[in-house]
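Listed next as C-alpha cells is one chain, alone, in the form predicted alone.
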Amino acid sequence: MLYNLIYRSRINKDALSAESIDDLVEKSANANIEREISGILLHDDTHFFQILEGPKEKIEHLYKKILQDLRHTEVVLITLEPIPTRLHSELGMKFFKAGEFGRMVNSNPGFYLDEQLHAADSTYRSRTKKFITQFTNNKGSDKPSKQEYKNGRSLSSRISRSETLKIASAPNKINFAFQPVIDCIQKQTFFVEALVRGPDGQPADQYLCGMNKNELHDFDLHSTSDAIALAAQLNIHNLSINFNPRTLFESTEITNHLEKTLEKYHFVNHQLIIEITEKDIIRNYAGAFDTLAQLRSRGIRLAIDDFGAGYAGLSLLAEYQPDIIKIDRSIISNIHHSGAKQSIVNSIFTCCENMAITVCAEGVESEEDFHCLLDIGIKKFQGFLFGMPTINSYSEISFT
C-alpha cells in the first residue's frame, strides 16, 4: 500500500548553508530512488516543505532520520495517510524554490501538479494542493524559531517553588494532590486543582471504582469539604474541584452545601471552580444545565475538563458557555510536531477568544509544546513542566 507523508521544517542555517542545499537535494534524490520514494521538496530560504510518497515503512524510516537531522529544526508533521496512486510517477525528488513554484501554479493552475495528477483521486489531489498553497502563501510556516524567543517567552525554565508546606492528614482521611494552573503572561498562579488520591496515592478512578451510588454521593460531599479545608490551610486562593456527575447533577443540596463550606473556610464563591467533562454533561443532560445555571448564579465558576476528548464540545460551547475550557492532553501532547493538532488548537482558541472563554492547555510536559502553544496565543498552562501534583501539600509558584 502506498502512503504519503507531508511535513514542514525550519532550516538550521548553522548546519546547512545555501550553497550546500543543491548537494543535499542531489544526494536525497538519489537515495529516494533506492527507497522507492517519490515527491517534491519546496524551499523558501527559511523553511522546507516536503511531500514523500512510497511504501509506508520506508517513508516512516526516512522521516525518523529527518527528525534527527540537525539541518532541520521545528519539524511539523502535516499528514501521513494512504493514497490511491502516486502524484509523482518518477522516483526521486523534484526541487523547487517556493516563491517560483507558487508563481508558476498561480499563473497556470494546470502547471505540474495537474499534469501529474490526471490519474489520481480528486480528494487526494485537492488536499495536497491546499497544503502546498498554504505553504507557498506562508501560512503556518512563519513562526519564530526557538532561538528567537524573547526572555519573557521562556518562562517555564524560570519557575521555582517555595519550600513545600506539608499537611499531616486531611480532616476525614481523604487525600488530595494539588497541582497549579499558571498564567505565564501575568506570571502568577491562575488556580490550583485538587485531585482525589487514594490512601496509597492511587488516582481517583482506581480509588472510587469500587463504590456504589450512595457511597459515591457521600464521598463527594465529604471530599469537597476536605479539599476546601486543605486549600484554606495551604493558603490557596483559587481552587478547582472535579465532581462525580451524578452527585453534581442529581443532588438537590449541592449548591447550598458548597456555599456553606466556602463560607466556613472564609472563601468567597468566585474562588471555586467546578470541573466537569463534556461527556459527563451530555450523559446527564436533563439536569446538567439547571444545576450549572444555579452554580453560576451564585458566582461559582465552571470549567469543562478534557475538552476535545468527548463528542459534544462545540455544541456545549454554543448552548452553555463555560468560564474556562481545559484542552485535553491527548491534543496537547507533541503538538509542536503535529500540524493537525496545531490547527485544531488554534481554531479552539480563536473560537473561545470570541466568546470570552479562558483557554487552558493541560498535560504540558515539554518546552517545545509550551512554545508552540504560547505562539498560538494560549496563556494558561497545567502540566508536569510547571508543577507536579503533591499530596496534601502545595508550594506557591514564583517566577524568577
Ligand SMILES: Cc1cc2nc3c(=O)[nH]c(=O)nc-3n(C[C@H](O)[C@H](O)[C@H](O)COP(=O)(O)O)c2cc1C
Given for the second form:
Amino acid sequence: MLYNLIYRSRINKDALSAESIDDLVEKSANANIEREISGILLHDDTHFFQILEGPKEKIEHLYKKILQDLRHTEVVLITLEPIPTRLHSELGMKFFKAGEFGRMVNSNPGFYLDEQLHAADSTYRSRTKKFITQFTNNKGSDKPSKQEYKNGRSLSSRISRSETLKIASAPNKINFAFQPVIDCIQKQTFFVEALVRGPDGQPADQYLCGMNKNELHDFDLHSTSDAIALAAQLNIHNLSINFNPRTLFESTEITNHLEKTLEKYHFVNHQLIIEITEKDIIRNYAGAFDTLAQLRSRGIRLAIDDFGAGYAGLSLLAEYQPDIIKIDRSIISNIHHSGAKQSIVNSIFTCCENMAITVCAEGVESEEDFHCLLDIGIKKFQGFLFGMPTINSYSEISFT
Ligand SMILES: Cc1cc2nc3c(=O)[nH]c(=O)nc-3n(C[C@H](O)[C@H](O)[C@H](O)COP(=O)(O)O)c2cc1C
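What would you give as the form predicted together with the named molecule, now that the form predicted alone is on the page?
Below, the chain from earlier opens the complete complex, with every other chain and molecule after it.
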C-alpha cells in the first residue's frame, strides 16, 4: 500500500552547512530512487519540511534514520497516512527553498503536482497543499530553538523536593499516593492529587475491583475522610481527590459529608478539588449535573480528569464548564514529535483560555514534551518530571 509521510524539523547549523545541503539532497534523491520513494524537501534558513511517498515499510524505515540524523533536530511528524497515488510519479526527491517554492505555488498552484492525478485524489492534494502553505507561511518559525530554551528557561531541572515527611497511617488505614500539580509560571504547587493505593501500594483499580456496590460506597466515604486527614497532617494546601462516580452522583449525603470533613480538618471548601472523568459525567448524566452544581455552589472546585481520552470531549465543555481540565496523558506523551497532538492541545488550550478554565497537562515525563507544552502556553504540569507519587507522604516542591 502507498503511504505518505510529512514532517518538519529544525536545521542543526553546527552539523549542516549551507553548502553541505546540496550533498545531502543529491545522496537522498539517489537513495530514494532505490527505495521507490518520491517526494519533496523544502527548506528556509532554519527549517526543513519533507514529503515522502512510497511503500509503507520503506517510508517508516527511512523515517527512523531521518529521526536519528544529527543534521537536524526537533523533528515533528505532521502526518503518516495511506494515499491513493503519488503527487509525483518521478522517484527521487525534489528540493526547493521555501520562499522560492511559495512564489512558484502562487504563480501556478499546481506546479508541484503530477498532472496525471485523477480528480478523485483532490482531498489528498488539497490537504497536502494546506500543510505546505502552513510551512511556507513560516508559522512559528521565529520561536527559539529547544536548545536555547533549555539553556535559558528550563524549569523542571530547577525543581526539588524538601525532605520527605512520613506519616504512619490514616484513621481508616487507607493508603494514598500524593502527587503534585506544579504551576511553572507562579513557581508553586497548584494542588496535590491523592491517589488511592492498596495495602501493598497497588493501583486503585486493582485494589477496588473486588468490592461490591455497598462496600465501594463505604470505602469512598472513608477514603475521602482519610485523604483529607492525611493532607492536613502533610500541610498540603490544595488537595484533589478522585471519586467513584456512583458514590458522587447517587449518594445524597456526599456534599454535607465533604463539608463536615473539611471543617473538621480546618480546610475551607475552596481548597478541595474533585476530579471526575468525562466518561463518568456522561454515563450518569441526570444526577451528575445536580451533584456537580451543589458542590460548586459550596465552593468546592471541579476538575475533569483524563480530558480527551475519547468520550464527551468538547461537547461537555459547551454544556458544563469545570474549573480545571487535565489533558489525558495519551495526548501529552511524545507531543514534541507529533504535529497532530500539538494542534489538538493548542486548540484545547485556546478554547479553555477563552472560557477561563485552567488547563493542566498530565503524564509529563520528558523535558522535550515539557518545553513543547510551555510553547503552547500550558502553565500547570503533573508527571514524573515534576514529582513521583509518594505513599502516605508528601514533601513540598521548591524552585532553585
Ligand atoms: C532533512 C533530511 C532529509 C533527509 N531525506 C532523506 C531522504 O529522502 N532519503 C534518504 O535516503 N535519506 C535522507 N536523509 C538522510 C538520512 O537521515 C540518512 O542519513 C540516510 O538515509 C543514510 O542512512 P544510512 O547510511 O544508515 O543508510 C535525510 C536527512 C535529513 C537531515
